[in-house]
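Coming up is one lone chain in structure tokens, specifically the form predicted on its own.
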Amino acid sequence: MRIGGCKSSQENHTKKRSLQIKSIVIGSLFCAGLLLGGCAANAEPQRYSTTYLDVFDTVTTVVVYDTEEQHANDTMERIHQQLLTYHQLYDIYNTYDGINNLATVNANAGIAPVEVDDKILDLVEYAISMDELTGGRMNIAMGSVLSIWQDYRDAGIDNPDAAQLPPMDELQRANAHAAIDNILIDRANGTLYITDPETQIDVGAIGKGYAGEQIISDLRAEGVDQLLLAIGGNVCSIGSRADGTGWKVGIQDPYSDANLCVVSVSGQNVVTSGTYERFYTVDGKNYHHIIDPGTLLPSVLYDSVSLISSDSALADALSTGLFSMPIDEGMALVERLPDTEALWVLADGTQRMSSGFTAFIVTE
């Protein structure tokens, strides 16, 4: 079924690596929306704005409506402050001092239990919970063969010449591995354990949804009623721009630099997964970085994979569980999990949404 309102091309398209966001559009309009949206002259509250550059390996921007300009920069600093800690514990690459994050545990994995902060066990245990969710396919526990993956992306990338597929043998050795049930959570004891020494945890597919969620969710309890995060291209918002209308958010044409639709949401979570994000070149043919757990290779029934919901981990989520997913099956997925739209493109280009997403569709 196509989508009113969307507009779809085939022309590809090759995409800079550098600070590369997970595929919602933060392109004209919505910097647009984001500089421009919100309070006529002399109205309050006023809008105020910052972005980051120093959290989860993206350009994060914090918008907020606000009275006071002290009291709207002291907000924006204290959601700086809460996402540079998401980032350090979720981190699977670095250590910090003083702080035991996944790159901690995964160090451990087959060693001992380490004792992890609670924002890591939460997180685990949610992981988890998605992957049961979604059959299997956002599977935390394939860190060695994503890692396998991004060695060989990034050697074609450096080198196109010399790229290559990596061999499968050695997928294969390394999904042997990667049986979610060897992540141990110990609530009582506040630790987490990886009992085989070569599983490794991946939390890319949710790490920054799940951070974003959690931040609204304070930030909501606190009283704030008109706020937009947008940690790369996991777009959080709190009710609407000043004038009440929605916060209008471009969904990327995954053959082109235009917006294939644009959404306006007032509380709600957007989530974009596309093959065009992260990829590289073997032999004239695109390889993406959204690995099927059951071929072990990139999915292909889709080029992008959108979510609305309200809540910005599920979206997270979901934007990667359901890219491996039939369309039927996905469908039946999404139509049963209240407050959650999603759209569709598939490989040949045409569009299927959701129920209700229409209704989040608006004109540019």
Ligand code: ADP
Given for the second form:
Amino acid sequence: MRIGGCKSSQENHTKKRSLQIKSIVIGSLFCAGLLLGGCAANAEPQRYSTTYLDVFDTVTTVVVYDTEEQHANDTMERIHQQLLTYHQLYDIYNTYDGINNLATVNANAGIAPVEVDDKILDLVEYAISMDELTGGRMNIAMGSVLSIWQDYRDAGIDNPDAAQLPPMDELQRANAHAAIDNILIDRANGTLYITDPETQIDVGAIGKGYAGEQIISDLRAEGVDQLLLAIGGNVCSIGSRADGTGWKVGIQDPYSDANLCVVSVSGQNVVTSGTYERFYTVDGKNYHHIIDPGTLLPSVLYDSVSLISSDSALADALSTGLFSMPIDEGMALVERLPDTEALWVLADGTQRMSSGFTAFIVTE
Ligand code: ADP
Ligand code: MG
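Can you now output the form predicted in complex with the named molecule? The one shown was the form predicted on its own.
In what comes next, the whole complex appears, and the chain from above leads the way.
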């Protein structure tokens, strides 16, 4: 089915070269300095907003409504601290003093189990379940394959004239160590162990969505009932805006700077993965960052996949997993999942969506 409410994306197939934030949160007022409202308690909740640049290598925005400025600031500061905690634990590139994180686990592959925070075990356990749900299309044990692509991409971006594709035999050698069973969770001892020294974990497909889900679940349990948390393109919401209308989230047209459409959510989460986010060019052809585990090449089926779901972690996992799944299989999967809808932009520019997606689309 073609989407009625979304603009055609076939007109302009010029891909953008810069790294972009996927979804644009459309809000009325962003106040980075947290200076809205008066000093004392107000009868009417005021809107407070802030932005963080130091977590998950992206721009993170929080919007809350509160009757007290100090209380709003405390909430936002707590969210920032939690984001920093998840960022450090899920970081595969850097280690931090006094913390065993996923970089520590990767460094100990084939050497020893590593004692880690439950937040890591929970993420990895969830990611393993998502590997199963997506038929291996979203596989966090593919780190060695993904890092080869990343090295070639980084080199190609630094020096476009010398950009090259990774040799297939190198990718295949790495892929021989991408079995999800090589990751062992030991709950009793609180450890994570990669049994094969050549296997590496990469949670780029799921870390932000999983962290967002945990943070907003905790906030909900504390009684927060109206909040938006956008970790880059991973947008999480609790409730609606103060006036009772939904949070409006723009879904980017993969072929232009415009929105494909705008969705309005109240308590749902919106996540988009797109070929335009991270890519490099070899011999005039673009190669993006979502790798099909079947071909070990960038997935060729879609230019973007957007999810709306009551679960931000599921939405993030599927935004990557559906990317390498044929449309009929992906559609059937989304249709059988509760509270989950998807919008696919196929590589020919046509659009498909699950049966409940249009209900979220609003005019800008
Ligand atoms: P982002 O918001 O960072 O673009 P996505 O949810 O689109 O994240 O996931 C892309 C990232 O996931 C890649 O940068 C890479 O780290 C990782 N990745 C790419 N392909 C796969 C895959 N098939 N399975 C698991 N992880 C993947
Ligand atoms: Mg994802």
